[in-house]
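Heads up, the chain below is alone and in the form predicted alone; it's given as structure tokens.
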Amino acid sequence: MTLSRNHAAKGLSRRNFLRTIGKGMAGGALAGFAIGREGAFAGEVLPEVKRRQLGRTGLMVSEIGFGGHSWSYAQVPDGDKMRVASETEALEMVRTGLEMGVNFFDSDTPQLEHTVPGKAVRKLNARKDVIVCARLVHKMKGQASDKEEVYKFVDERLKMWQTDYFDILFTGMATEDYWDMSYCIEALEKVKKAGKCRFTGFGSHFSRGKFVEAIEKYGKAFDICSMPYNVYHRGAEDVLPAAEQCGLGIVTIKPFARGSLLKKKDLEGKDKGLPRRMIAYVIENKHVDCCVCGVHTIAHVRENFSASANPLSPEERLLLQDSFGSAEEIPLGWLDRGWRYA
């Protein structure tokens, strides 16, 4: 069966995803990740994650996947401080993703968004049903020496995920303004030919317009590209069209804007159910294939990733312009400068 691009699409059912990456297991990790089981928690139905094509990948992603900050930034409240997850709890955090139908692994520059889900994904023996990502950013220059710069990454990151092989491979540098790409294009073809990736991809810190521009000079030598798009950031909505029109797979990340826009919120009380909302935004644009959020707790993996079987209502979509119609700029200049409308 054929699946159209930007239609949801059920895939496994979760009961059956259960039971194919359980079999052959026998007293492994997977043991009290039970066949049949209906979620995390006895008795509970979890929501499941719908899936879409990546472009001309042919790759069925979850419309929701794992942001590498995930794993990375101190999220997790504990006494007056905050930490990061540990890998227990990660374990957890990932078989309830998977529960769910979640099969999308982003994982950035930091090496515990690579060791932490690699372990995780392991232990669960689900390599085979996961697509992985991982980011080389802030490393391209435009010059020779960029080959290396991608060999190098790709070889220490495939040892940090334990696999040999990386679904998708994306490439970026910081800045507003893009890249000469032809030195990683280069490279990226070589790591396809030794079959250490699958796909190559490219996102980065430019703004809209140059965003636009790469896509029309380098798009066709790439299969995925990756830019923000949330509530309050939505100049990804003048890219979209351009990078669908070129074939490219597209993955969006900063829906909380790295957490920012949740700050001041109540999310216990009155804000509660807003970062589900936010993804919800997001995914409801039928140019996004993915959208990759930040998940720190069980609670937020089970809140963040039910956006998908909860489509925004029309008042919730009040609710949204309400709570971000006026918000302040935050910390990430780049993303202000180059992604807000003025």
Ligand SMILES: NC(=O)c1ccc[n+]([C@@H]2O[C@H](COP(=O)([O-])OP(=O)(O)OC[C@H]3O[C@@H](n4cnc5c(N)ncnc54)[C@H](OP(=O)(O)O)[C@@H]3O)[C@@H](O)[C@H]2O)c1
The other form holds:
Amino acid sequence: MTLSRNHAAKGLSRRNFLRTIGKGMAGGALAGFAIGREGAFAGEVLPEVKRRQLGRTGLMVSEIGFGGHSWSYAQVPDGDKMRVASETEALEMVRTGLEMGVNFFDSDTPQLEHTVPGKAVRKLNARKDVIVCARLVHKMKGQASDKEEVYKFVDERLKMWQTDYFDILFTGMATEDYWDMSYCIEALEKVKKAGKCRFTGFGSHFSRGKFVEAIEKYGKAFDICSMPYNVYHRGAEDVLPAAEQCGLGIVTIKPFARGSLLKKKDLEGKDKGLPRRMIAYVIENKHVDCCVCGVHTIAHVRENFSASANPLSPEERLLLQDSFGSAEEIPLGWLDRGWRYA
Ligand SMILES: NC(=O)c1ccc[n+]([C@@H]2O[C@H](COP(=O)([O-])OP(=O)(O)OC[C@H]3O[C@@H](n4cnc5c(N)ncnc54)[C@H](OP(=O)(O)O)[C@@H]3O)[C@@H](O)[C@H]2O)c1
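Show the same protein again, this time as the form predicted together with the ligand rather than the form predicted alone.
So here's everything in the complex, that chain up top.
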């Protein structure tokens, strides 16, 4: 197994985290956290998610984080339909994640990705203990109007998250080539100076070759970058060293290729535990600081975040690679084009 540059610096243990978080909490929330939670897992010791240092930001982030699509995609089974997670379910998922030591929240463009976790974190009085990351995805055009887009997005989304600042603000564009980032860099600096975000990043769907070019050209202007990485789409392995050499913190997305890698699997039978092993595969890469994943149920939260406490054995790693080596028909064309080894 490759060890993370951060395994030595695990940061807060969950016990310390709970102590820290407990200090800032109102009585009711504190009772839920530190003294023993109500609900399905009361009294149970949940596996702990370790922390890593996010590049030059110095932030200690959980090595697995909440993906924003968790709150906006209608993926919760409900009879013969699918719906988004309710606020009550989201609160329970967030509470369980925090209790396991997760502190990283990604929020993509849809509004629910800001309002839902924002409300849950506020109810738990945990804002100062979590890292909130917002993404201006699909918005940049490489022209002067990018600046206005950044200012507008930040003010709108801060309100939705019920916070005064984002820890991280990512810009992005959904193309296979990178864009002229000079306008958004200028705008992000202004947002930083106004105290509305602490660190900035870029992330997108460019092909991996273009990603390396973008790091060479713009990497020094950012603190973090973000790219897709999973056991099947391993192109990131060409990009991660360049990002780390530039001092960028690294947040990976799509450990299951938006769920498509799990679709034909027998998760109740012979493939049980596969999502956990797939995340374990991502985080054993020494360059990755945080892997954000979509979770739609409390069962997903428990399984996916438990990857931190359950590293892959050599046999598991071989089986995992074999089981995806021959997969041919993953329906995410853009991801296959740019991020899969032929
Ligand atoms: N451009 C960008 O910067 C960008 C783009 C995309 C995503 N992101 C970020 O990356 C995060 C992760 O990507 P993602 O949510 O698209 O994809 P993902 O994490 O690869 O896949 C999420 C899907 O996997 C399935 N799943 C997760 N845990 C499972 C489990 N334990 N058992 C069975 N199925 C499980 C669910 O699918 P089913 O619903 O089918 O059950 C879920 O919808 C996003 O939430 C977002 O924050 C950023």
